[in-house]
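The chain below stands alone, shown as C-alpha cells; this is the form predicted alone.
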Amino acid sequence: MKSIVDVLPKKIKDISSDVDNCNYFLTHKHSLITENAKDIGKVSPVNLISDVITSPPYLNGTNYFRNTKLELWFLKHIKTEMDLRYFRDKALTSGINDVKREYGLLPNKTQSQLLKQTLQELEQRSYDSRIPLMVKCYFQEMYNFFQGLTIHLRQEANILIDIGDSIFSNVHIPTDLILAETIDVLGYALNERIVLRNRTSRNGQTISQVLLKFTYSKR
C-alpha cells in the first residue's frame, strides 16, 4: 500500500498539468450569491437566473466533509478532524448523525402524501428513532432551499436535480419523487425524470440515481 507522501505529490502535478493545459475560458463573470445554499432565500436577487444544476446530499448517511477531510485539511478549512463539525451543522441534514434533538419540534411545511406515508413506515420499522426524523428534516429543508430559490428565478427557469433514493431499516425512500412532489406546489413543475444509475442494495432492492428535469413557473 503506498502512503500518501508518494501519492499526493504525484497528484498534484497531474492537477497543475490539467490547468496549465486547459484552453477553456469563460465568457462571463461568474459571482457568489450565497457560500451556503440553505441562506438562498436571505439574499437580495440581483441577476434572475434561467437555468440551474444542482447535485444536492443524498439522503444516505454519507458524511461528505470526513469523505473529503484530506482536501479541506489541504485547503486549511480545518486542523483537527473536531473541525468538521462546524460543516456538518451547516449542510442538509442527509446522515443519522446529522439530526439533532430540536429537530423534532420542527413543523413540517411539506404536502407531500409519499412522504407522511414514508415517514409513517419508518416510525413503525426503524430501529433507530433518528431514522424518521432525519428524513422529516431532510426535506423540510430542501423545501426551505427552493421556496428560497424562487426569488432568484425567472419565468420558466430550468431546473436540473442529480438525486438518488435509499433505504433505511427495509423501507425504500423514493427521495425524487417525494422531492418532485414536495416542490410542485412552489411552481417547479417536473418535466422529466432520466434514471442515469441503478445499483443494488445491502437487502437485495434496487436504488437509482436519477436526474430530475423542472420548470419553474411563479404562482
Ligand SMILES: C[S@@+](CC[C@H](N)C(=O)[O-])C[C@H]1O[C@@H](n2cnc3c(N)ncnc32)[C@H](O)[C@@H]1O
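This one's a predicted model, so the numbers in the text were calculated from it and none came from an experiment. Numbering follows the first chain given and starts at 1. Under this definition, the rigid core comprises the largest set of C-alpha atoms superposing within 1.5 Å between the forms. First, how it differs from the form predicted in complex with this ligand.
- Once the rigid core is used as the reference frame, the Cα position of Ile15 differs between these two forms by 2 Å or more.
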The other form holds:
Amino acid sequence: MKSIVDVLPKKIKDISSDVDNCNYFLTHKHSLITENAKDIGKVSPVNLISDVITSPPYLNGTNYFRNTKLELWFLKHIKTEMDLRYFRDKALTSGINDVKREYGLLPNKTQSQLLKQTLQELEQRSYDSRIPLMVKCYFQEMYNFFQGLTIHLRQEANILIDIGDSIFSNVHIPTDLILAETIDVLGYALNERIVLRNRTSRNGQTISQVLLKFTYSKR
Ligand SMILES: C[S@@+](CC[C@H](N)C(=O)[O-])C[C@H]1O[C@@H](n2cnc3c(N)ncnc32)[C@H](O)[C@@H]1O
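Pass me the form predicted in complex with this ligand as well; I've looked at the form predicted alone already.
What follows is the whole complex; the chain from before opens it.
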C-alpha cells in the first residue's frame, strides 16, 4: 500500500503539467450567474443562454459538502467541520438528513402524476416519514430551479441533464421520468433519454444513470 506522501507530489506534478500543456482556449469570457442554484430566478439575466449542461444532486443522500470538505478547506471556504453546516443549509434537498418538518406544509406545485403515485407508495411503505417529505421537497426544488432558469434561456435552448434514479424502502423512484414530467409544463420538452450506466441495487432492482435531452420553448 502506498502512502499519500508517495502519491500526492507526483499527482500534483501531473496535474500541473496537464494545465501547462493544455492548448484549449475559450473564445468567450465566462461569468458566474449565482453561486446558489436556488437563487437563479432572482438574478437579472444578462446574456441569454443557448445550452445548459447540468448534473443536479441525485436523490440518494449523498452529502456533497462532506465529500468535498478537503477541497473546501484547501480553498479556505471552511476552517472546521462545523462550517459545513452553512453549505448544508444552502444545498438542494437530496438526503434524509436535509429534511425539515416544515417541508410538510409546502404546497405541491408540480403536476406530475408519476410523482403523486410514488409519494403515495412511499407514504404506505416508508420506515421513516421523512422519506416521502424528502422526495416531495426534492422535486419542488427542482421545479423551482427550472422555473427560475427559464428567464435566462433563449428560445429553443438545449438542456442536458445527467441524473440517476433511486430506491427507498424498496420503492423505486424514477427520478428522471418524474423530473421530465415535472418540468414539461414549464416548456422543457424531452427529446431523448440515453442510459449511461446501469447497476444493481442492494434489493436486486436495476438503477440507472441517464442523460436527458430537452429543448426549451417559452410558454
Ligand atoms: C451530482 S453532483 C454534480 C457534480 C458536478 N458534475 C461536478 O463535477 O462537480 C451535484 C452538485 O450539486 C451541488 N449543489 C447542491 N446544492 C446546490 C445549490 N443550492 N447550488 C449549487 N450547487 C448545488 C453539489 O455540491 C454537487 O456538487
